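Only one chain is given next, in structure tokens, and it is the form predicted on its own.
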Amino acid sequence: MRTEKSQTPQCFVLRPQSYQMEYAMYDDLVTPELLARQILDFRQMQSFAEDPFVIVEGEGLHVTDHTGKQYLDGLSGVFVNSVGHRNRAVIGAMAEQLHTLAFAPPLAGTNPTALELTRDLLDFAGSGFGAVKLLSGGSEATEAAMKMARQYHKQTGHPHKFKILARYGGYHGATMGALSASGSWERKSIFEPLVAGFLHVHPPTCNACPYDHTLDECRAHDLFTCARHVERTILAEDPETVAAVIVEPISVSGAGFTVPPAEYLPMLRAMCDKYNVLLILDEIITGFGRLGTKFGGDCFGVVPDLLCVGKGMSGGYAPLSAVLVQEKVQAAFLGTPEERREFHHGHTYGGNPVAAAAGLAVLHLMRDQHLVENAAAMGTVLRAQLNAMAERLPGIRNVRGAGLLQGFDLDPAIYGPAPGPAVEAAAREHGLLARIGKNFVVFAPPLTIDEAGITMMVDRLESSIAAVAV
């Protein structure tokens, strides 16, 4: 059995004095002042403080800390670091953009970088799409495309429908109309009321189905409840009311690891067809190989009408995200400016031609490595790794996901209610950063990654829930 649980990892071998050093240039910021005055994403900052995590540096598929210590990636950041970091061909390229233009005012028009990422993702993409809306950031993206959803019914005669259809426990951001697309209570209800106009659905949590059906039973009788009740709400609300469906291919939120079934996406889109409404698929995680696929429509064998990407977009080094629009929808958006029919939207850094050469760059090196080939290869020395896990640790249960998306439960019988922060814990002493939630497990390592690179990784997993369990 492989295990790094009897050794000593090669990230906490001691280093020579002198590297530490290095260091220790850090210990004027990294104080517990400081700490408190910065405003982290969902954080309590008094605790973090006492206990902070601040990463220097990054090479491959490890990052190091502001005392040198040395950890794993299984997390790519949080899913962007797509090619690894300090990628010098990414470097490069930005370093030459930079040197030509740093910025080009988006409400003037546009540069040359930005027309040639365009080109070039719609060229990757394909399936139909026409346009691309350059923008910044995941709430960006699922935000204008929202709202791209809604003036176009009013271009195509359809003034009333306006409500968008979600589901419980995804996440679509966290601006007011991304949040309030948004299905877990944890991170919103202190924002209520939030934005008018948003249902949510039960998701397709076949672990633990909120209509007690098992999938066998689903497949056998057609039931599919949590697919055939998105076709009810919109029923319910009536059709000429319901704009689009927004939902991430496969979820990774604080409510849990979300792999629907084969037919669930499929089922959504012909609902969609058939009521006029549109369907966007949230693949700001699942976008740019990370299923293996390029996008994660494609696993399931969907295309949507409105597509937002990020993340892995710009492998991190530039906030980058888009809306890929279908071209039937992109036809409402045009005509002369006295039609005023042009998308009323926009960001100041939308389209930033250094962001644009990191998105370039990035694109060109899935091309030429790769990497949605090697995602998928990899994918699958993954799942075979995570499942020889699950029989050798006992409580690892429903393994699952695509690609270099895959994770699993722990079983509550096991490890207790909630043993995500314990697990998480023994993870960072073993040299490892991956999602971890209240009582599940996800891996998303950069593209690049090696089946040498996965052994380690869940090596240094199965140590850490080991040392967990006992």
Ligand SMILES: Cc1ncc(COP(=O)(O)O)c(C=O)c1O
Contents of the next structure:
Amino acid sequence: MRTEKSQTPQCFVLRPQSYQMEYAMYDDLVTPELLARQILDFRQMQSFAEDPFVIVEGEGLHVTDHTGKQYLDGLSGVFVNSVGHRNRAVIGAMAEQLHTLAFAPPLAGTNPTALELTRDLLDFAGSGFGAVKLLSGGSEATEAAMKMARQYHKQTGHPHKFKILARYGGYHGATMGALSASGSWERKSIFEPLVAGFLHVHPPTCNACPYDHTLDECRAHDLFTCARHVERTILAEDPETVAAVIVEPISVSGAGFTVPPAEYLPMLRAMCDKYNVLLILDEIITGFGRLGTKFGGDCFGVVPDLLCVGKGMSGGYAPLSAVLVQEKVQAAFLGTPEERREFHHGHTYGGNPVAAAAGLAVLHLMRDQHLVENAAAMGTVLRAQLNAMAERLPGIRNVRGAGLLQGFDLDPAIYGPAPGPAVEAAAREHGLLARIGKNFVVFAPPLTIDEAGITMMVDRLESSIAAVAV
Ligand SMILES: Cc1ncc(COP(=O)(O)O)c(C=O)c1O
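Okay, that one was the form predicted on its own. Can I see the form predicted in complex with the named molecule too?
Okay, now the whole complex, with that chain kicking things off.
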């Protein structure tokens, strides 16, 4: 199934009066009693029930809550809605698929839409990727990649390679293996002990270096201690026991917003090659144009052995993720059934035809509407506007990012040690959604955004931050 070139979703669509919803209809549903019966992610339901946030519809860059209040979606849902809300091309492709085939069991075989997505995804990715494992969520993708790394080494003559090296502050998902790779105690320690064989090193947080170096010092003296610790750890553990390194090119889900220096990922790539360790890039956030390049690795000139993608892959229209596998890795999984070399892993919804139709439609929009290029161009605009805001407002520090993933820190001397919740509340008040951490703010709007959309978002953010300055 092929999607037609889309009827371009407009950033700002004024809905005709006849479409106005009667928001009072949600009053019976959005009650404290019912709200408290849901269990939302990482959220205290008791307080949520008192101050709920219920999104009822979306259009282009906007979403609307159950009271009828509109917000500019500066976070693409949560790094997901890459082609905006209510995109007609994606909806049309999914509807067509639903009318044809809604489910095909991956245990028994595949379906044409999954095949088409595989073909076009490999074509889009290039760089030696030879196979795709289609899945349904980010954690499924990182779990699968780490299991694949272990099985790969067993089947290529290195049966003792099983350790996975990850980073403090990283986030790779909520399931036991993905959580074991993650590095924030806030999400992990309550579930310990976790899976054996996971190691952590400090991340390249140049603005708060764990080794007290500045980036200038690192460059002047070729230090890059954070990267060198990866090699030291591999050596200290015995390279014959280390299977993979997993990192996010730019991380934002765990602790803070970490943008590594240009040197960091190429150093990791070289170390992995040196010690026969697979490099897994977790691009659940950074994949599919988010950084103004097809994948985050491209931003740093690095091609991983296993590439995990999700979120923006389906634009939020269906649960969809994937692991892209380099040809050399894929080769280790081919053989006769008796050899049992096939990947011993699967999920019921992997390669689901409706999810694949959404992914295919999004991929075609990326190509036909040049969304990767738009993300690069609009990223430059966003960075310039954030820099300009930093000149007007006090205490905006370390504006950083790539493409349409841009953010900054809030100086505790001006805003207090943890201004995040207050800024988030002010932003909601001003009709803006963004990723607002304890003391940092990140924008990740849909890749379809234009300059007017960015200006509106930054204006609203500026008013929100000004409202909480102490
Ligand atoms: C970098 C990264 N990896 C993995 C995941 C897990 O994805 P999911 O929540 O779809 O399981 C996330 C989710 O936020 C993420 O940001």
